[in-house]
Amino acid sequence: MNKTSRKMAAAPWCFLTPYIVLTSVFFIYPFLNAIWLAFHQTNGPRSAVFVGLSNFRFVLGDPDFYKAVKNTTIFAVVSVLIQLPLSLGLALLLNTGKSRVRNLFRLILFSPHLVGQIFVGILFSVIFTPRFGLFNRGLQSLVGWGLDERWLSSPGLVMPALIIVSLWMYVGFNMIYFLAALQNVDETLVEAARVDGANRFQVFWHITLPQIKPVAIFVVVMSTIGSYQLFELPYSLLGGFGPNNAGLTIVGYLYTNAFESGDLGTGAAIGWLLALIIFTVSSIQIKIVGTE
């Protein structure tokens, strides 16, 4: 093999090397290390003792884990059921508007997503302040209720507060996906359906919805995954996880065990259980929605 041939053979590896190095450092090594950690008990980064399945047995026997799963599942279900119809409704409204108005409202509705969850948590911790908070003031002005409600110190109101904040952040974000899908709907089919006498609902249900279905499945699955990974928002909004751990999520439970307690092995076990939950829920969603 001459010098030119060797250079040509080495060229692809030169382009692949950065990807291989980055993947090995930031994916393969953490992945393998997480498997190893899940079967060890640690006391800091340099102390590890093999304990087999004890970490998993501890987590599955801890009532706080099931509370975290319950809180996270409630948040995920309610957020998705409220958030996605709102996002789709806004996308339908903006899809029929004038271009300049549509772009302006798209920017306004999308902009909350550009703000980090920590900042949003701190902002809404002020908004939900009793008596003088903006949210309670608004409720008092509109319906005469809410002035003395302590949203963030009442266990029954912590989850509604989290859902309200998440709606503010993510409705506009998901709206962009739906709007992009709506703009790719075949208008000839829509016009043909209208000529045949179909009303708006029939056009949407039989023409528009089937064409945006792949995007809708993607949004549902990604929103669910994001909901199960919730951590920064409740931690910053509540200054922890709220009264009686009403805002404790699975990732929050992982953080408490792995970093506050210092046992990275238990944290790794929680992480793998979370991965299993997300994989199972996502697979069920794809199977159910994909067969309709």
The other form holds:
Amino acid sequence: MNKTSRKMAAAPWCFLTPYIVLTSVFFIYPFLNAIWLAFHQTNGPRSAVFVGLSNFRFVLGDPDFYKAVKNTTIFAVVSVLIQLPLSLGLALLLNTGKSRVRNLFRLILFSPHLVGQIFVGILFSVIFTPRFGLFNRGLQSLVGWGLDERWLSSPGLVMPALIIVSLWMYVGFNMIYFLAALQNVDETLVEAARVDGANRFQVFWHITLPQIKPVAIFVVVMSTIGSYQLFELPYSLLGGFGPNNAGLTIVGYLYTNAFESGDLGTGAAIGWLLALIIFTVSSIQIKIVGTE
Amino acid sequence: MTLLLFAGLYMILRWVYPRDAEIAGACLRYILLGCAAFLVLSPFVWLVSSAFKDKDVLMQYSFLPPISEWSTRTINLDNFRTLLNGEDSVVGKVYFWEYVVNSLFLASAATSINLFFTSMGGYALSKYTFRGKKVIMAFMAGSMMFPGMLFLAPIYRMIFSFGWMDSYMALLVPGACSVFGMFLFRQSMVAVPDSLIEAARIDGASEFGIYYRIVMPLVRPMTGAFCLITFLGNWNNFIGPQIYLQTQSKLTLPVVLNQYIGVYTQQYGVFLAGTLLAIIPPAILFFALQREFVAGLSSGAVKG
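Now that you have shown the form predicted alone, what about the form predicted together with the partner chain?
In what comes next, the whole complex appears, and the chain from above leads the way.
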């Protein structure tokens, strides 16, 4: 082996050294430690006593956990179902026309995504003020209802409020993916279908939709995974988890147990349950859309 | 009901332009887009006007008061003054600008370190063939499937045993190399022609020199997109600073503003002014890098 090729063989490993070191210390070790920790009870970061399955037994017997799973699932399903057609619709509206107009609207519609969830929560905690908040006033003048609704303190309205805020944050973000996909749709196919007498809807359904399907699947799966990790938005919007824990999410439940009660073992157990839920949901989604 | 409204609007437009369905369609398109833009922008406009309104009129008007009512009694800098005045804590007086500096420092430092490590990793995976490459990439893809929250409790214990509690090390080190970013860089670096790299090698360039002087300048758009994503992620990070930092003067903006909701319960204007200040730096960065950002995002989605 001459000098150059030895250098060549060593180079990729040198470039990968930071990744390998960091992933060993901050991924592989914590991964194994999370398994170990889930079977121990801790009180703060130092102590740990083996307790077998009792962390899981505690979580699975805790009504708050089921409440968190239910809330998070409702949030994920409803917000993704509303987001998807809105994002796709806006992308379709932007797909034709001048590119300068497209860039301007893309910039505007994307802008909420720059604001972190905590800041969005703070912002909307005032926007939802009964009688005086921007949302309540806007709703009153648009549909004649809602001026006095207490969005953030009546249990039944907390989830709709969270979903509305999430739409504001993510519709424009997902639209960017759809827009990119639509720009890559094969124009000759669309033209051919037009010439053969297909109307706009038929072209969309039979030509455009199949071509953007991979991106749509990507968006659905990523949004669902993201929704299942919701925490910061309700935490700052509701200043906690809301009335009757109506805004408690799985990660919120993990945060409370691990860092407010100091039981890191239970935190690790909830982490595993969360990973399990996310795996199950995303593999079901991929299976459903992937079979055709 | 809204749908009916738009259908009616479309009929009216068709009546105004009986010949030209295209023009009617375009008008409707812009009206719909305008509505969407209005809904998206109104919270921002509301935030700016609330930050400058006096607390006596904060709730009186949706946005700014009518021009006839404008005076220093209705529109002034009181909120900012209260905010910037500083507050007492165990470690003495802490000023709001200190949190801004902390956030700026943390987000920029994290972005620089991350860019360096991540792009090197991406380069190794794009332009070399070596034993174990497939294994590493499969491992990377697998590791992305686990939610970050799973690692929160074990990493917290590690940070504690390293003595990094209340230190910025806890926020800078664990996430210093992004797997997602390595895939992004790999993807754009694959497109760099091999002949360019060969030529540099024959001219005697070192392997690091090729990466640093030849490949990195060619993937500028991806670098821009990656920097923006990383900066935003760190700027908006809440849970990390919230669990690791304790000293008031070390805190970052998300943690502090979340505290302020409880501190300034009756003075919304103060924490709204703070929120306004907190979203200005990412906005500036976004306007500077938005072309790269959209290009980077789209290529990732379409090919990935």
